[in-house]
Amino acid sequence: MPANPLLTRSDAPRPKVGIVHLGPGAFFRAFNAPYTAEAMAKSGGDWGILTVSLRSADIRDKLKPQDCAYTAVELAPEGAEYTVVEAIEDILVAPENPGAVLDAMADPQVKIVSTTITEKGYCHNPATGELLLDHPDIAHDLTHSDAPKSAIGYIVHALNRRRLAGVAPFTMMPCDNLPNNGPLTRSVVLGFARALDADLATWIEANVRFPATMVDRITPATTQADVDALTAAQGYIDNACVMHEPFRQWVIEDDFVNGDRPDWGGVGAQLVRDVEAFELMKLRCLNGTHSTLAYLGYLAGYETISETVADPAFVNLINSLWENEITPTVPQPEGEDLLAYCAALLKRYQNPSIRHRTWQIAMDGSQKLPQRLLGTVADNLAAGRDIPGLALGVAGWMRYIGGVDEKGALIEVKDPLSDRLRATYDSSGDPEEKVVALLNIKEVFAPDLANNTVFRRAVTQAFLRLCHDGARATVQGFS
């Protein structure tokens, strides 16, 4: 018998399921679920969450023995705080029982379906925002209504069940870091529906709501050391625990079917008419610099973001990015101060309790680059502004996806296009040819940007410096 017991759920009354959430990863458990638990504690309501893993049984196998309770650990510089979250009522693994997932989503009691499935889960072309009808999962789902594989397939087939049963639709609420994530989700859902059934597409267009959201909380991957530290501090074992920073921000477009939603606003979420300015602020100011720090920091030998920004050269780089290249492209959201927001971001990056690995943030770069950096690049070019820092961020990604670090060690590049990116990188000769070849990957770079001579020149120069001098020296020489 272990010296410490597993975490056990309290005997508090349990709500009915009102939300189905696709993607039970660490971010959802550190962000969406705590907000919902707090909203129910404050204002009541049957907003229990049934969460669905679309691929792996790993999280289910950790949560179920604990009756879906888990600990959210807040990592502040002055020490950790522990909260047991009991918002999840059950968890399903979709490949094991797709019918049960569709049944749950079609249940009239469910008012909201939400997603944290990462950029690649939307099966779209990041450069255009369009659904990839030839994506293997999408092609499968168009002909397998009872056993989908993709989130989009589950959403559309579940909506069709509700339509055919005469049941009101659920609200479809994406919570991933994508620009205009509500309109984007609406676009890919309708793209799938039109390919399936024109009447279904018309019904979705008229009845379903797709509120945009902006989500923000740094959530480093949980390690065994984190689990052991929790056990030592609290006296129980929790293999599903999550780590997060103290800061959180959730901006939600207040557009729900029949107005049905938890009282998230009562516990700190911002319910607004237009999320776009908040979303752009976060994607460009936070995510853009986060990715830049991840690629260049990893190449410079830094394991975490806090280690990276302990180097004054990297602080100088991101301060210059914020001041000269990013904030000039961001309309100031109502009630926000962009300079204060960026100053707060630097303090969050510097929190030594948050071990957010550069390698983790660097994942799926081909999906992230268009939203986090390339839109900012395009706006600056259109305004005639220089882009030295942004070009260095893009060049850092190119150097990183080459798969070999500056000491000759292999980089484990996690990206849906990793094989193609590496083949493109390796098949090109000198550094300038590599840049040209990578810019021609249309899934990442829109042709008008890839063919822009100012952009090509800036990225090529930055890439050459990285190859010749290394990442740290290049960043140190940035001005």
Contents of the next structure:
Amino acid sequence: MPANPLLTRSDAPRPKVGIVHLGPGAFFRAFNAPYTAEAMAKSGGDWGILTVSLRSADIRDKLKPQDCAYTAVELAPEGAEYTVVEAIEDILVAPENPGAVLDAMADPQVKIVSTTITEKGYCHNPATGELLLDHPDIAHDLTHSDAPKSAIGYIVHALNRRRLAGVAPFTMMPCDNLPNNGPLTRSVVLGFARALDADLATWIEANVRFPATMVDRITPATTQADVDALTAAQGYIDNACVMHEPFRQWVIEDDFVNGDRPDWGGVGAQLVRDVEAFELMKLRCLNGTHSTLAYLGYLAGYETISETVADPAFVNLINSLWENEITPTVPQPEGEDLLAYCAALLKRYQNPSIRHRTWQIAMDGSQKLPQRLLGTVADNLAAGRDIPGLALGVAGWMRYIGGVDEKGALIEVKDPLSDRLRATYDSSGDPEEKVVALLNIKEVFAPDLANNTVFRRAVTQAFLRLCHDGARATVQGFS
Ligand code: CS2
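For comparison with the form predicted on its own, please write out the form predicted in complex with D-mannonic acid.
Shown next: the complete complex, the earlier chain at its head.
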């Protein structure tokens, strides 16, 4: 049998590059790039994307042989749909050629820089949102303007090049799951700029736009089995393919330098004045229950989200979370119905075609918990409401980062603070002491929350049940 050919790009006309996107991961290729490809197909414009990997050459090595074309595979319960996406014009690996990245970001033709760099990519304190000036990459980038390591370093040094060249700035559009991601990005960018050059900071403050966004599409990591299944279905090899659910929602604050942006609104994105209510809804209703299912589901022995919600006890837990602890803290965004939104979330989680690993969602919990669970906790405590489900989710994270599962097997805990978390867990004595020690980690728990007796007691009781009865029995006993 002849070997299957590699995916080849069509001979469609190539637009100029108008967007530099930092973070070429699966979510960007399942979400941002398809929206932009559709917007160009509908309304034209030079919105070709140059994407940049800040670390690894892996995705570059998969995309370049295909001339940056790839397949987005939509996995619905009833079957798969395949779309070849051709919005990426080129890809760079920043450590190989930082100058080329800075040149591209400083090019007047580039109007937007966007990011999917995960929560940890902003080099901020998750509990306070402040830039970590002592972060090794930030410290490096403040004295290496020609070869940054961090996204923030690239953004500020590129803006400085535009300022010095008399070129208008780009719009800085974050697309990560962070609360008020526009203002947060503005805060860390200005924090870096002020440490570098006061005049630059003043220029950025006056001229750069940081539109907030809410992004939503469940996109599990691509496996070799996914690549092989695509080859079997389509007859070509595509090592850069991505798998995603049918649902997508993009809410964008319509605030761009000179109004320059693709016609995303023409292909389903919502351009609004204020994204905050949509962000809160999504971060708390989706990501909050996602993380709760991830930690407790993993400990209960479930590999994926769909397997976890096949257990009625876990469905009971997240329904109780939505009804009693999450939606009471979420103002209903314009045009949304929160109860319908949560019911739709459960259907999305139950999609058997989406193999979204609990282990993948469990990553980087120290960067995720504040906006996914702890803000919700704080709002409930302030309103005098109990938080049994949220406390169980936090306790599940604490048990998970202990690094040993309920069968005694090691858990590969991926987190920027993993060493410190594990050391804190191991060096503290009995379960009550472990909870207190972990609550004292200020990058995750703001002191006033860590010292709240209602919260501390609820997390301790949940943690003790997890340690004594295990996750499955604890969730089954939840009411
Ligand atoms: C997930 C998110 O991995 C995770 O932390 O909770 O990636 C989630 O799938 C997306 O936010 C859905 O839009």
